[in-house]
Structure formats: C-alpha cells, structure tokens
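Here you get one chain, nothing else, as structure tokens; it is the form predicted alone.
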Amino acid sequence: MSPREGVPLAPFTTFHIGGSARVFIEATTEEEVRAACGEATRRALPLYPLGAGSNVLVRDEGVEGVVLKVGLRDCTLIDDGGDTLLVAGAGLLWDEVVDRAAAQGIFGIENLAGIPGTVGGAAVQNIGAYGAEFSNVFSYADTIESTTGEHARIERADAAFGYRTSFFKTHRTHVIERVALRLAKTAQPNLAYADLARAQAESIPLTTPQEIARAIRAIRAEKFPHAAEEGSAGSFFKNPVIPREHAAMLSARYPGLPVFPHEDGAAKVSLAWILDHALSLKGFSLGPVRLYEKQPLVIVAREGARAQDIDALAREVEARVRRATGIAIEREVETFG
C-alpha cells in the first residue's frame, strides 16, 4: 500500500469525469485495506471506497479525502448442501462473478449479467435488472469498520436492502471486503421480463445460466452506450416509487404508462417511458451531455464534459418531470465524496 496525492479520478470512473483525490490508495489485501483505514484516521480525512466507478459522478473540484480503491478479487465456490455459496472479494468485477457461476451451471445471478461495477458496489447499490435483485441471493458481507478497524459480518437480516439501497449505503464507514452469495444448482429460469419473453418467443436459447446471461448482455447492448466511446454511468435516475393513487392518476393521464406493484401499498412507474412518451426527451442535450437516444434514463457525456454539465442536465430533467407529473425523481448515480 502506497498512498499517492493528487491522483486524477476521471480514469477510474465510467463517466471519465472529475477532479483529483487528495489521497489515493489501492489495496489488494485485507491488511492493506486495514492500513488504508488507519491512514485516513491518521490524516483526519474521510475515507471513500471506490469500486469500478460505474455508478458515481466525481465533482470537478475532486475529493477532499482518502479514496480507497478496493482490489480484493478472490472468488471461491463452496458446496453447501443443495446450494452453492459463492464468496468473492469486493473488488472483483461483477460480470466476472456472473460468468464464474454460469460456467458451473449455477443459477441466481444470470439475469444481472452485463451490469458494470464490482461485487462490493453491487451490494451497496442492491443492483437489479430483468426481474432479479442482488438482495435475493445475498448471504453475508465481511466488512471492516474504518474508524475503529474492527471486522464485522453483516448477515442478510441486517443488510436492510431496499430499492437501490442497503445497510452499506447508509453506513459508509463499513468497508466491504468480501461478499457471499447463495446460489442454486438447479432452478426455474426467470424469463418473465418483457425483453426475455420476446427473446424466448424468437427461440433464442434460454435454458442454462450461460445462455440467459448471453441474451441479457445482447439486450443491454441495444440499450446502453459503449463505455469506451462515450462517458456514462448506466441508469442515472431511479424509477419512481409513488403512492398507488398517484400512479393511477398518471395512468389515466398517460395511457400505456407501465406501472408495477410495490411494497407498502406503493407503485413503481417507468421513468424511461415518461421521459420518452410523455416528455419526448430521448436525445435531449445540454452542451456536451445528453439523454441517450436508446434509453433516456442514461446520461451520456462527450469528451471534455464536466461534472457540472451532468448536474445541469439532470436538474433540468428533474424539473421537467416534476412539472409534468408531480414526481420528485431521485438519482441512482451518486456524487462521489
């Protein structure tokens, strides 16, 4: 572990945007993670763990703290009776985990294929797509409490998962080192999502985890920009969860609006549909940033764009949605640090 000062963070994010970290540390072992926590304490600076930078926006001013790039990338499959326990380091890329499970014919995370980021980031964000959520397979996470240096195991019952949130998101001092997922050796594939149902109707093979993951990646490739060509952080906004009465009113105003039942008497509505069909905002641009033409939940940045450009576009979209629907939409992408 070798702390470096003034390291530009843009190359470590999928937006390719942002200023520098006051201190930057890469840790590839548990001992180095602990040492990084101690370094932040010694310098009296906040600690900010960073995964693959796929769901963050780094401010133009940079980060006044210690940015910890967690690089634990081990992965073990453990036979646990009728299930398989997959234990992976927090720095391992999520899609590599999907591939390792799929290669063994193990079910549970194949519908989450193609999502950028790391295992640790998946736990923090409670990633979800195509009818599946990370929380469905989570068993536990081993963490280090950065201010005390103590290790803790956060079990499923204490992980407080919700829509794109978790215990780890609300307790930032817990740095994730490893995550355990409980996966199934046999399962009934989850093909209810509309895109997968269409693929099945087209006779695309969807029997094994590998086949499903391959199909999911092909679907995502049609909806999301190629990260190497333009900066993006995937879906920038969350789908709104609102009272069912509000959703019913919007359905009457905008026929065809997709509405999905949610817990506690609420409903989730499709923000992508609203941006496209109600507000005609696909491709809407401000300066060097725009809403992606194929998926308006995604903000795309051209070379030279700054964080303030992203924020300005996001604020304009938020204002237009609120005026048209009364919904205060939330950002899925976080301002880092």
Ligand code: EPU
Second form
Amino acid sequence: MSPREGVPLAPFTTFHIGGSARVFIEATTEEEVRAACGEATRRALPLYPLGAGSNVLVRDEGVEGVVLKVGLRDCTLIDDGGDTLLVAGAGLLWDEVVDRAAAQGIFGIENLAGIPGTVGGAAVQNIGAYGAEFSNVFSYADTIESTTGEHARIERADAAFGYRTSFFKTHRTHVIERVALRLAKTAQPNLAYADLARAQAESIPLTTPQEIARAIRAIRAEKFPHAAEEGSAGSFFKNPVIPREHAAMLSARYPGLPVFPHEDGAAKVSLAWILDHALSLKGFSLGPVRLYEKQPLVIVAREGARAQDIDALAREVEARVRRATGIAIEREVETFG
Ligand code: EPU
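Other form of same protein, the form predicted together with the ligand, not the form predicted alone:
Below is the whole assembly, all chains and molecules, this chain first.
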C-alpha cells in the first residue's frame, strides 16, 4: 500500500473520463485498507472508495481526496444447512461471484449476471435487474469505519436497502471489506421478467443457474453498449419513484407508460419509456456524448468526451423530463470530486 499522488482516474472508470486523484491507494489486505483510512484522516482529506469504476463520473478537475481502490478479492463458500453462505471480498468483480455461484449450482444471483462492478459496489448500489435484487440475498457486510478505524458487521436488518440505495450508500465512511450472501441449493428460478419470459417461450434452456446467467448475459449484450467499444456507466438515471396520483396523471397523458407499484403508496415509472416514447430522446446527442439508442437511460461517451459534456447532456435531459412530466429525476451514477 503505497499512496501515490496525482494519479489519473480515467483508466479506473468505465466512462474512461475524469481528472486525477490527489492521493490514490490500492489496498489488498484488511491492514492496508485500515492504513489507507488512516492516511485520509491524517491528511484531512475525504475518502472515496472505488470499485470497478462502473458507476462513477469523475470530474474533469479531479478528486481532492484519497481514492481507495479496495482490492480484497477472496471468495469462500460455506455450507450452512439448507443454504450456502458465499463470503466475498469487496474488490472481487460481481460477475465472477455470479459465475462462482452458478458453477456450484446454487441459486439467488443468476439474474444479476453481467452487471459490471465489484461486490462492494453491488452492496452500495443494491444492484437490481431482471426481477432480482442484491438485498434479497444479502446476509451481512464487514466494514471498517474510516474515521475511527473500527470494524463493524452490518447485518441485514441494519442495511437499509431501497431502490439503488443502502446503508453503505448513505454512510460512506463505512468502507466495505467483505460481503456475505445467503444462496439457495435448491432451484428457485425467477423468470417472470418480460425478457426472460420471452426467452423461455423461445425454448432457451433456463433450468440451471448457469443457463439462466447465460441467457441474461445474452439479453444484456443486446441492450447495453459494449464496454470495450464506448464509455458508459450503465443506467445513468434512476427510474423515478413518484406519488401514485402523479403516475396516474402521467398514464392518462401517455398511454402505455409502464408503472410499477412501489412501497408507501408510491409508484415507479419507466424513465427509459418516457425518454423514448414521450420525448423521442433515443440517440439524443450533445457533442461527444449521447443517450444510447437501445436503452436511453444509458449515456455513452465517445473518446475525448469530458465529464462536463456528460453533465451538460444530463442537465438537458433532466430539464426536458421536468418540463414534460413534472418529475425531478435523480442520477444513479455518483459524481467523484
Ligand atoms: N423501454 C422503452 N424504450 C427503450 C428501452 C426501454 O420504451 O428504448 C421500455 C421497455 O419497453 C420497458 C421499460 O422501458 O417497458 C423498462 O426497460 P428495461 O426493461 O430495459 O429496464 P429499465 O427499467 O430501463 C432497469 C435497471 C437496469 C436493469 C434493468 C433490467 C434502473 C435505473 N435500471 O432498467 O439496471 O438492468 O432494469 O432489469 O433501475 C443499472 O442500474 O445500471 C441497470 C442497467
């Protein structure tokens, strides 16, 4: 763990964009994570834990803080009666964990196949896709509180998961070291989601977790840009959660708008649909960045694009959605710096 100064962050992000970190530390042991936290405290700089950089936008001016790449990458499977407990280091790639579980024939995360990012990022964001959500399998996370250096175990009941949020997102001083997932040994396929139902109708095999993961990766490959070809960070915006009356008003104005019941009398509406059908913004571009043609929640950046270009496009989209629907949309991608 040697702190390095002025390290360009663009290569550590899937947007391939952004300035340098004042201090950059890669920590591969718990001791190094703790030392990195101490370094930030000693220098009185904010700490920015970084996973695979797949959900961050680093400002062009860089980050006046300590960027900590957590490189804990162990993975253990523990037999626990009817279940299997999978304990994984925060720095392991999420999709490798999906593969590991699927290879053992255990269920619970196969629908989350193909999502970029690390195990730590999956917990912070409470990733969700194709009818599954990280929170459904979460058991506990071991963290280190960066200002005190103390270890804590955050149990499921305290993890405060919501739509793309968690305790870890709202308490950024807790750096995740390891996450434990409770997975099932018996088949529990979840094929209700439209794209999967379609795959099933086409007789694509969907029995084992490996088959399901393979099908999901194929669906995603159709919908999302290829990381190697263009910069992106998955869905840039969240689907808006609004009062049901507001959603009903929008449904009347825009027949066909997908509306999903949410907790506490709220409704979640499809922003991709609004951008596509209500605003015709698929492929909408400003300079070197645009809304992806096949999934307009995704912003794609051509080589040479800057964070300010992405910000300008995002602001324009935010303004247009607000004018047309009265919704103040929120960003899913986190800004560093
Ligand atoms: N739609 C359109 N036009 C389009 C694309 C989609 O009208 O160009 C409609 C679809 O017909 C569908 C609706 O919009 O009725 C929703 O689209 P989709 O199924 O692609 O899912 P999403 O709500 O846009 C969410 C997550 C994704 C996740 C998918 C699949 C958010 C912000 N995004 O997208 O997660 O992969 O569901 O479950 O919740 C991510 O968070 O980075 C991410 C990729």
